[in-house]
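First comes one chain, alone, set out as structure tokens in the form predicted alone.
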Amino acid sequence: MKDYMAILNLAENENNIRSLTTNRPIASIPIGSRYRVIDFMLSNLVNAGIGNVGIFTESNSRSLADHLGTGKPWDLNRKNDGLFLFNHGLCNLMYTDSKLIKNNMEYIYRSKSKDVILCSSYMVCNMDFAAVARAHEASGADITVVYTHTEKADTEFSDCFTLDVDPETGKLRGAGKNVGIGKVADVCMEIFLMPKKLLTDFIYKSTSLTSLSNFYNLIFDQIGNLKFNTYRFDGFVSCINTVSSYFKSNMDMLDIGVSSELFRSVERPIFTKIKDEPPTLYVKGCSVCNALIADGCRIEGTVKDSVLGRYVDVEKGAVVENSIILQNVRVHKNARLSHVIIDKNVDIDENTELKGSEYFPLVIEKRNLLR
């Protein structure tokens, strides 16, 4: 796919995520023990040959920067190409996505790639963009939208694009809202291929609009005026825009299905920041069943249905059950969590009992070291 670039557009919906997003966007969300939400949308562009990445967020970047670096783990720290990183946090908030891309329209006009891949961050899944980029151009359209089908969409893609798809064609005759009425929906994964040229034009269109609008709302004003073509990708998916679909996904991953069909595909492995820590210390007398645990953590008391970060101490006696621990959090003794959310840096105390729900998890917000 030498003649693809890509560019991961970060200005998402973070309405009904803002307990994890305030000091950081979606995209840099620790998921599944050791990686990051971008970091699957971002190998599964290198696994297909793109070389050339461009990621542009709006704000609240300082985590995200810090995750990709030189973008070394994705093969992406090349003299020629590369992965970009535009951080528009000083911009006026006024902007729109496509003005934020405009203002770097030197990086678009530079790449050698006739095509783009256009696509978010939030939506987790293993995809052969290989495969999407053949059925693109064997289809002749203007256009390839990728899209997933569920019949859960009253509880899940919340506020997501969806999609009027011709059952016999394949083409696209209209899209929409997900407003969590229905059930059965085919649901937009905010993935786009089209020429360079197409999306330039987008770009400046957009940009002379005195309406603010999102940039995916001005490619589906197009329908009826360009050539749509879809492509139906059947695998896990999950967007991460909510609080309990992020639990949900991270939950999803202890299933061993899952968990295959995501890491363990010898063509498309998932790469993300490696961290070189010691192993995990399991003392003696610890019940540990179906968990995720990172590097680093030390665990005496009991773990069960969870997913771990990196140096988390779970202390005798301490009890955690179906919840996500995020990196650096210390369960003292005797305590008991369920259904529970702890982001970075939090010390839950001794004989503390959180419990949340399975749709509605509580969650402790990160603990600021800085005080």
Given for the second form:
Amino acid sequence: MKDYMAILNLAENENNIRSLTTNRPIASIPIGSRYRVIDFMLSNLVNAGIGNVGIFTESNSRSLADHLGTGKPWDLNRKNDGLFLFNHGLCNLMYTDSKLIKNNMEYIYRSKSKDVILCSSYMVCNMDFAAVARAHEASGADITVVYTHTEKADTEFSDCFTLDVDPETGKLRGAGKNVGIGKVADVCMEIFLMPKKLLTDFIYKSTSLTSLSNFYNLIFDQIGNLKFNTYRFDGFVSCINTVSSYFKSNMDMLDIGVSSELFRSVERPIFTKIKDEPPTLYVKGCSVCNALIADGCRIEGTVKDSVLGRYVDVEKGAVVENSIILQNVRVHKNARLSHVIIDKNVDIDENTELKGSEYFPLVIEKRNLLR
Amino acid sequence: MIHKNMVALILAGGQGSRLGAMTKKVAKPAVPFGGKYRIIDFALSNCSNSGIDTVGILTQYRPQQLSTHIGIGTPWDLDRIHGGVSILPPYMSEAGGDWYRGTANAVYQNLGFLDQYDPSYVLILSGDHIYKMDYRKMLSEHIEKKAEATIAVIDVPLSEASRFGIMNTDDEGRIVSFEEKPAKPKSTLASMGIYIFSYANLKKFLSQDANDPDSDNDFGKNIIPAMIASGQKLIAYRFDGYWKDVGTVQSYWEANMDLLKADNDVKLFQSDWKLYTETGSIPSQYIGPDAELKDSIISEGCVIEGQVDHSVIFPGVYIGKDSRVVDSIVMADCRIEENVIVNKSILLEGVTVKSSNAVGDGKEIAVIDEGKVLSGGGFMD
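Structure of the form predicted together with the partner chain, please, following the form predicted alone?
Zooming out: every chain and molecule, the one shown earlier first.
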């Protein structure tokens, strides 16, 4: 593959996942017991040998900046190239991201790479970007767009771009939005490969026309003018933009087949920030069944069909079922949780009972003391 | 020159031959311990948590894995502009070269390293002990009592005292004599192999010792007795936390098992005195629908489908259905297939136990060599 630079555009729609994004962007929501959403796309890029990644984010990014640090966990703490974080604006990025990119043109110009991969973080998958790049280069197209085929468009991928792909030729005929009416759709994964020159020309041309337009709309406006290639991704993909999709995604990761593909791959591992937690301690009398558990936990109670982050204490008599517990949570004696998402640093007091449902999981926001 | 108040030297060159197969390929300080650590992580984390930012590690026996583990010291926050971690192997010079002939000789050969930092005090540590200790407290006692040397000691049962170096002290804690493994111990204060020396004075004694052709060049045997003999003030610093020398297979196994109590004395879960180690990005552990876990510690990357009872499981281990692991230590990337019993065993890294098999008899500790494949049907091979 050619030498690509990458731009991770975190102008992501948070409207339906607000309870998890009050303190953070979607990109840094903890997921899969020990990762953050962005770890997947970032690792995909790094695993394809890309050593220059620019991350464009909104202002609410303390948690993201803390997670990324110098980029060391992804081997992106480089003298030349490496990780760049562009953190701008108080306004809604959905409509001004092209301006944001324009303001950071110097970064894009400075890179020696002649080609760009543009992507988002909230499409969680383990993708071989090298294969995508080879297909892009072989096609001779100006732009390659990656999509996934779904038969659950009514419940998943809400609000995502959909593509009208000619099933015979793979030609891109148009683009729209998934409004959740049909079940079958080709959903755009917001991954684009193109020459850097095209991207920059494109931004300048587009920003001079209008400033109130989402960046991806600007790209799709060029269907017909530029040569588009499509790449269909058939692996596991989870779109994290609603509370229920977040819940389902974590539950899917309990499946050993899914987790093997997603984060147990030897060739393409998923990297994340290291925290120095001890191994997890399972005390006599505990009962654990079908659970993904990070290090640093202490389990004395019952954990079933659940995902636990680092430093979670489940005390004696406590029962955690069908739940997602994020880092540093203490579930005190005889508390009972079912279908709940507990955000970081929450204390669940003795005998507390919390219950949500599969489609409406109950979210307890960060740093709450529940009595 | 940047002056450092105290520089630490960790003696990590020993083979630890009593650990048998465990130290065939690695030095004792690099032996995996406690589900994700290596033994030397205790001394290194203690340094880091005690605010010591300049550490020299003296290596000799099989240093490759140890050096790789330490790297530039990032996990312990020892990748520093001034100081940080330095690995100090024996070296050649214009006058020839020599292996480290003893603990004192190893330090003597590295006086040049110490001189760089112009330290007031030098902390000498062993790289093979399991304990958590704040060396700052020991240093303040050393300064307060105006000692030339301070030796950390721990009270041991009288019945075991003859296995240790024993300090005989007066009422004020001043060391009056030292006996290495005495047949009839006069005291129960055992040396923990942790010394703080005032540097200028230590340098003098090390040079004298180096010129003595009959010396064993050892701190315990030569330097300490010489200091006592010349009337210097040496004091015993009493430590009453958990401390274990994991010198034998039995004590290594016991120290691992000590971690399995919910309120273990090692305080693995203590958040203000974390234990640091070099780790990669490994996924979380998956506990399957039929797993049964009891009094065990399990690390990231494991997939557990069977039973684990009173055991220490390192990263990336697979334990299949209907298998049972009891009283055992299973190191990284071992694969225990279905219907296997592992009883009171230590499986070194990358061991595969094929299905329908049994390892260990539950009496003697069985140690299975690195990378070994135990095929089905038999009772070990």
